[in-house]
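Here's a solo chain for you in structure tokens, the form predicted on its own.
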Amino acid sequence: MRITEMHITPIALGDPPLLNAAGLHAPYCLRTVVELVADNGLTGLAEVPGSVAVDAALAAARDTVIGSDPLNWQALRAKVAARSSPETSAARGDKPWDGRTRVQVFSALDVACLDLQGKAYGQPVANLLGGIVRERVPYSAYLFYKYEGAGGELGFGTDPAATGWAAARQRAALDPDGVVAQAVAMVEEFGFESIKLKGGCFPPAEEVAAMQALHRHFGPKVPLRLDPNALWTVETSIAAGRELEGVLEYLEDPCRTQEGMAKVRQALKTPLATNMCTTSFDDLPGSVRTGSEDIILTDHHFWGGLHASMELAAHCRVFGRGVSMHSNNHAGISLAAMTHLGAAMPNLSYALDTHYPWQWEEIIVGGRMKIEGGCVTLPKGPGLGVELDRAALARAQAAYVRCGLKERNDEIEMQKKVPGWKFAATRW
């Protein structure tokens, strides 16, 4: 099997208007699709966050992904680092979500040979990493401060006939009694059993009374989890971590560098989760050196691809770490790797995160995945499970010319609501 062509498809889909550590989501979130076809007619899809320079790293591997056998993806992945220029951890940047590029290239040519590879064997992904653990992923409600409004085609608007979670989806959420509201709804549409709030948006006493709140209505069977995206000082993290032990499940990202975070463990009973301080094979050695976290929380997209974050998970199994997954903005092609990823993780420690429920549109077939009790079941069907809607696809690719964006900024859209904002490293 030789791969023929690779198609690169950069597509908008809508978002709200939700607030983090950068600033402010844009009326739409930037995607793109891969697609590797083979001489033998089939088509692996894979999905990445979607900018300008991301689409150039792909499109650059085109020359060397072409002819290449998809089933020998450690050759493939080989011959495209000979090409790309090596990235260091602070090419990852200092913003919640990572600005590297060579990873994310690996990351989709590795989702896409193994969606090839489970169509042509007639077996799922999750197959091919190791075997099935469990057959329904967990995941975890993913709250967020907000404006009010949609995003996408409709705006900022609202749509005053919307009931349940697609009214609380566009409702303003800026204080403790908002982020409730907001919880209430979407575990009574999806059913979770975990819940994430993306902190690192006002001061901390703030954030730390939404907790409290969230603490109080759901009771202690609900496990809760903060993520500040490292705004905060090492001494904020403390004061702010001490007044949460007892009410979170873990604290992410309360601070910069895996010195930093090693001092707020030391101080607190509460466990830290990172995607920040520790996000490349290259920080695993400090991470064990410092005890910088308890749990590192994978993305396959930033990782390199499903077989790296399989090879961090047999990392933390090692060192006596949990581990569990990072999520950004994402459609149905990631949703169905990072739940085939879920499914094959032995270790598997807690809930996965996932943006998918701010999203309403979708470019697979049959759309939506569906979310219940809190968790997406396996897809069935070789490979991951999932097919392009080409109508689909087409309108989102629409979107993305009719938007004009080309790269995440949301310092940017935050200017618009608070003119002169600008983004720190550390705020707090």
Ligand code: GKR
Second form
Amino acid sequence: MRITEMHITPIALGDPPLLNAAGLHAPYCLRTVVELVADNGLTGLAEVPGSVAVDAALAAARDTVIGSDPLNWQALRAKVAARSSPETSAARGDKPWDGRTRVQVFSALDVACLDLQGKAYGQPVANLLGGIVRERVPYSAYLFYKYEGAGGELGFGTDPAATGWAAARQRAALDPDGVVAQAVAMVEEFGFESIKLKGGCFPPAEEVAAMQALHRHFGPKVPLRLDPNALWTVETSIAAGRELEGVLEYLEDPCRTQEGMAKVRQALKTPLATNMCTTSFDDLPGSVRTGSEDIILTDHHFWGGLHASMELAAHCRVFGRGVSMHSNNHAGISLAAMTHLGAAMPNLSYALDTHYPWQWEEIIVGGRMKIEGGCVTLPKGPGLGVELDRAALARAQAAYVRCGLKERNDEIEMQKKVPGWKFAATRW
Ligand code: GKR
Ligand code: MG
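Condition change, the form predicted on its own to the form predicted in complex with the ligand:
Below is the entire complex, every chain and molecule, led by the chain shown above.
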């Protein structure tokens, strides 16, 4: 099999005004869809977070990709690596999301090659990763503080006809009652059995109060997580962490650096998780040396693909780390890829993150994938088990052109609500 074409399509999907450590989500989240067409007529799909930088890095790899054999991922990866500049984990940046591009190119190519392989062999991607250890992959509810509004074409207004979760998705949630109401609606709709709150938005005491309110409402059997995206100092992390002992399943990235996380970890009984201080294979020696976290949240977009995430899972097993998954806004191609990975990862120890409930549009045939009982069932069919809905893709591509966004910048969006607002790497 040879790759004959590589298509790179930037898209925009509606996204509500969600708050986080770096500001506020814009009315659209950006994704880039990658299609690899092979000489046997098959097409492999992948999806990565969108930005002009990622699109340019993908385009720069095109000449290397065309003519390559998608069955030989290691050879293709080595060729792309040899022709692109190395990127250290420092290039990740200090924002909640990951600023690196090279790992995203690897990820897109790895996923699309696996999709092609699966389609060629008539096998699901999870089998190509080693086999299916679970058909139903558990995800966690992902709560956000938010302003009122739906985002996207629905604008900052609301759809008065909406009911249930669609209505709750539009409502503001800025205090513990709002957070609990959001959680109730999300859990009712999707059946999630774990709950995460995106923190780093308000003074820690307010976020501690929100977690305590969730604990009171849902009881001790529902695992809770809080993720301030490293905006707290070590001292604040220890103080807030102590107030939440017995409340949290894990505390995610309370503060910066492996050394900082290690100090917090020594002071608390609550496990710590990260997608910010241990984010690449280069970081693993430091993680082992310092003992920075208990759980590493992989993300195939940032660890360099599904194979790389499976490799990370093996390291986690050896070094006694739990493993689960981080997410950013995404559509169905990524949800399918995450689900195959979750289905194949033997030591998956926690329900995975997903932003999927916050979107309402889709670019795959059949529309929105189902989350039932908090789980996504492994898609049927070879490869990733999803196909592009060309009309929906064209609509999302047109939205990309119309909205004019070229990269994620939550600070600019936040300044529209709070003039002069500035991102601070450490706030409290
Ligand atoms: O979507 O605002 C967001 C999140 O803050 C996201 O960008 C983070 O990368 O979900 C993320 C996390 O767990 O850090
Ligand atoms: Mg996180």
